[in-house]
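Take a look at this single chain in structure tokens; it is the form predicted alone.
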Amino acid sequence: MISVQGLSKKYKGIEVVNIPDLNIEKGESFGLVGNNGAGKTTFFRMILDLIRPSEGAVLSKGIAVNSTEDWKFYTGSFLDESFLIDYLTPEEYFDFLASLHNYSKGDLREFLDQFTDLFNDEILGRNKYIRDLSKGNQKKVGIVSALMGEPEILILDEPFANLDPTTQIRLKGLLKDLKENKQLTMLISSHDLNHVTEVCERIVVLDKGIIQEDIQTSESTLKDLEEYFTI
């Protein structure tokens, strides 16, 4: 589904990502972990063609993402608040996205009804602009918007950050449910080792832009990761 070939990104001569080869299969739930500055967000931004690699390429369905926009029609993503139109209310923002996906009003209502528990009466009907919502509630809007249009690929950067414990648990349940749908390929970066090991069947550890570990999740994965990050 997504493959990397000789991928490198340098800033002022300093290499921040160096991934010679990586393949993420269709239907895979892929977790990316690492300390601050590991290159996780930079890697995701190259997958989304938000920044261009210094060398190499990212391919989606075998085609370089910087050579076509076709991948945008089957990819949903939320990395940070810059993905939102913050001078709109959540309702206005969802209406706008619904028009892009040819949703009727009924389609949109049915879609949003799936996320009642996640929204927890804090998003819709509040008469607030997105910019006036808390960071956690902005993240809820972004994650749900990334799921609109039934994407084949979902990319989320630190989805559990800024969320209260109840919402983290609800989001984890949502992502687990999505994982059961093998048509959806999920890429999730997170500092939360516990959540990512529960949600993802494969985890890659990135350190200074280099892959250090690439493991299939098992009962020992959380312990193994905790030991890795305490060395």
Second form
Amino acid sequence: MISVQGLSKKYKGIEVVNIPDLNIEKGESFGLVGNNGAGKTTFFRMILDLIRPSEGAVLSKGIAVNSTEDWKFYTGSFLDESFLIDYLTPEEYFDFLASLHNYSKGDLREFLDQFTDLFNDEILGRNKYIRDLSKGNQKKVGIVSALMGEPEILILDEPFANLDPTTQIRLKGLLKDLKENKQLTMLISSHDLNHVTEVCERIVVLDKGIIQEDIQTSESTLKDLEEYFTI
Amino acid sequence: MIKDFLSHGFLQVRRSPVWAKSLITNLMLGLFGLMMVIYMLLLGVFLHKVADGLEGEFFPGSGRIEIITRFLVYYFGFEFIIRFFLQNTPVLFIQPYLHLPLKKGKIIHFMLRKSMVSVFNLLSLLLLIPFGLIVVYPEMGIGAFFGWTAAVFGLSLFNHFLGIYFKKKLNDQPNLMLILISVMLGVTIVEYFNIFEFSAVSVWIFAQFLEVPALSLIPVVLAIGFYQLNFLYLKNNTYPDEISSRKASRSKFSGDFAFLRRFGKIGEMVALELKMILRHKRPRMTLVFSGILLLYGLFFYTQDDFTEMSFIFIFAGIFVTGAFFINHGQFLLSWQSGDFDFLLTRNVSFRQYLESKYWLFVAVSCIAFVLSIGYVYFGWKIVAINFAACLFNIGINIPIVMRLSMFNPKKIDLNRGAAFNYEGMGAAQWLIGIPVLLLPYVLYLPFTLAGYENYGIMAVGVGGIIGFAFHKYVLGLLTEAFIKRRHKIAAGFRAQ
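Complement to the form predicted alone: the form predicted together with the partner chain:
Every component of the complex follows; first up is the chain already shown.
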């Protein structure tokens, strides 16, 4: 689904990402872990053509993401608040996205109804602009909007950060459900080893932009990872 | 789709937190724009009169069209520079759309087309089309008028897209302003000494447009060409981190004011403030502006009319020696709005915080006075007045400004540009000038009206000295006021 070829990003001569070769299969749930500055977000941004790689390319369905824009139509993503239009209310933002995905009013209602639990009455009908929501609620808006249009690929950066425990658990359930029932290819980065090992079947450890480990999740993965990060 | 973009653009402006807060300044800017439009239209309608006037004075025997077209190259050059500095394409507008299932081209086309709706594009039309109707059409016929209109229209849009393109390309060029100014200066000098007459070229070009109206499509085609160039450039460069390279602070300033350390915590705080000033555009602008105001005295001292009215020199003295604390001090706390909570929670006492501000203002006022000694060229009296004004500033005005600035300070985002940025402006800021400029006259006028002007000047200075003698007590009062209001101020800064 996604393959990376000789990808490298340098800022002022310092290499922050260097991934010679990486393939993510369809339906795979891929977890990216690493300390601050490991290059996780930069890597995701390059997958979304938000940063121009210094060398190499990211291919989505075999086509380089910076040569066409086809990937946009089957990729849902949320990395940070700059993905939101913060002077709209959540309703207006969803309406706008619905028009991009050719959802009817009914489709949109049906779609949002799935997330009533997740929203917990804090998002819709509050008459607040997105910028006035708390970080956690902004994240909910972003994650839900990434799921709109039945994407084949879902890319989330730190989806669990800033969320309350209840929502973290609900989100985990949601992601697992999507993986099992919709064959969604998921790319998730996280600092939380617990969550990421629960949701993802493949975990890649990034450090200083270089892949250190690439493991299929098993019983012992969490322990292995904890050992790796205990220095 | 376009409808959505338009509505988003409108909502962005309408719902901007700055909009709501500074409705009045927005109205003022709107009025200013309207005034510009009206002035340009009036000037346009009477441009033929201007041409007649110039003919009599400077260019006897030239026709109206020739005279006006002489200046057009300068007009469009000037317009280009104004556009370059004031006009901005909101490239960051597109950031939240980049990951959505939308073609980049569509967003960029929208952005570029929307940018055409701008007062700047109206100005040259308002100025020059009436002239076309009143002079060109009767003198040379409908074809020439058509050529004139198309040329003006084309050149205006050409300027527009050229401006955007250059701005994108050259933004990282240091000293750009200097380069542009020297180019303008060079052109003017070359023209002035008749080395090469750009105005003659201008006349010739417009003459072609009028004679062969079809040629006036050239600027239109050029405008379209630059539109395409912009489009291609933006399409290949819509990477947020590259576009917003300006946001990454370019400040290379890294001095650490080690000499201030010997003054203890207060010295450290002053050093912090200086770094804040030098590393951000807006406070740096106020500093530069204060430097420019040092020259403000020239405006007064060189006018013969004012030598009779020497009372106005007190006014000048206050400004010359106090420009910095008036400009910077009115936003006393707003400068720290980003890290105000930090200030409240660290082990710096509030008194030390305010003291550091006070001493910074005192030091800068003294420096300004020392620099202003150069005005001795206009007589010793000026130096005496400036000295008295400086003392008055130190003793009385600085504490007053500090106190007034604590009324409802507004948040300032240091990372935003300086020009036309009214963030942090509140009613208190407008009121600050009044006591600062009027109070010295309370001491000065009684003596002067009684015929003892020198004593009046002395009274101003003595008033300052007395104020300074009590500065510890005054700082205590300021600290109390600050402590009382600090929660409200902090809440104001935290709110968006």
